[in-house]
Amino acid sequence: MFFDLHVHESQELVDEVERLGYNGVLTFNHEEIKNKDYPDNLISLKNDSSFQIRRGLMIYSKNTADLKRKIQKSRNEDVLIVYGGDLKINRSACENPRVDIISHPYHGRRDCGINHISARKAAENEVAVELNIRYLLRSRPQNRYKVLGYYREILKLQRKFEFPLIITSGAHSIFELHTPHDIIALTNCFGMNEEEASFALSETPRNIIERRDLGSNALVKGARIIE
């Protein structure tokens, strides 16, 4: 079962993700437009089948205090993605168990944005570090080798600290979507083996969805309310 947990909110994109062979998708609003109307009938229809749709919330913050405030304001059932890049934001996101995914930790940097401290915290708090395929493919040809290097650095840290690693399309249009098998093949470019890539496209996103589905019924890790 494959999932794409970073797709812009569009019925066309959702339909294409399903056609390409995924079992679920996460569409998200930017936090500034969180209350935007969305076709709930589409979600209800799809979730009655074998294809799952979840909503996500992308959080942008200028400093750690602002990040903590926005996380606190979010609903418990939201899948939370923090847009990274700033080293302090990256570390704060990895230290917060309410965060599900740290997105683009390498954005605008000369390194991967994840150091040993952040990697250890991400493992402790089950914060997934994202490898975004759109970011790689849309980078300038002369800079693409740098992005590949960032992904290799993250993969090396993941193998050491065992934090969750997730691969997403980051798609804004249907032309930026790829089949799971094409993405798995692409990950060879930055050193992932087939087992690692499959896990990052299946088990990691499924674990995130299951954790969020617990929602307010989760008391502590490993416990829930049974009615």
Contents of the next structure:
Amino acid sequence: MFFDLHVHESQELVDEVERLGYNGVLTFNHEEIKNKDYPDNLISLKNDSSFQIRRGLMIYSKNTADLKRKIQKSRNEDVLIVYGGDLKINRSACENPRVDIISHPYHGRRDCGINHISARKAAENEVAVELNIRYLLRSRPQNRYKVLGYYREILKLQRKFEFPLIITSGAHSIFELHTPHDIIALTNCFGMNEEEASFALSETPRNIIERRDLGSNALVKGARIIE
Amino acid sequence: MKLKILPPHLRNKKRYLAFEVISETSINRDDVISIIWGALWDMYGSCGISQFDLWVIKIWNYDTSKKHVMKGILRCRREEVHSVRSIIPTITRFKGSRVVFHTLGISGSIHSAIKKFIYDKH
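Now the other one: the form predicted in complex with its partner chain, given that the block above is the form predicted on its own.
Time for the whole complex; same chain goes first.
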């Protein structure tokens, strides 16, 4: 079972993701969700197929105070993804157990944006670090080696500290979507083996979705209210 | 005089990779070949490409009114199939228009690749 946890919210994209062999998708509007319900076209898909569709909330923040305020405003059921890049925001996101995914921690930086301290905190709080395929493919060919280097650094830290790692497409159009097996082959370029790549595309995303499905029933890690 | 063909145990083992191309504008066989070679060149360079024994076998055109779709079969060495597959997602643009490649499957013979991935999934 493969999942893509970062796709722009559109009917066409969801259909294409399903055609390519994924079993679930997490869509983002890339703005704060004002309408908390699913759009009409996605509701029908959500209800009548085995394909899982979830909606996430992307948080863009200027500073750590702003990040904490936005996290408090979110609902328990929303999958929270924090757009990183700034070192303080990366660290703050890794320290917050309410955050599910930290996206683009390397954005606009000359390093991977994750150090041993954030890595340890991410592992403790089960914050997944995202490796975005769109970011890699949109980088200029002469700079691609840098992005591959960042991914390699993150992978090295992941092997040491064992924080969750996910691979996403980050697609905005159908031209940015790829089959899971093509992505697994691509991850070989930055030193990921097949087993690790499959895990990052299947088990880790599934755990994130399951954790959020529990929503407000989850009290603390490992305990939940049974109705 | 033509060289005598090698015995089977000395020949390179091959794999046939079926793929589909979706593009914004209409493209032809030569364009597909140049896209693949460009991507390979960026990723592996001439030294890497020389190990792949790469050949575009055949291309089928499935253009519809809404989108331009092509399918094709690519031959490579059995040991390098993973490396060749890894360049498929790196292809994003051709002459300013967006293009995407998907692998449909890998097979041991041209016949079964066509049967399983080209005609069956159409």
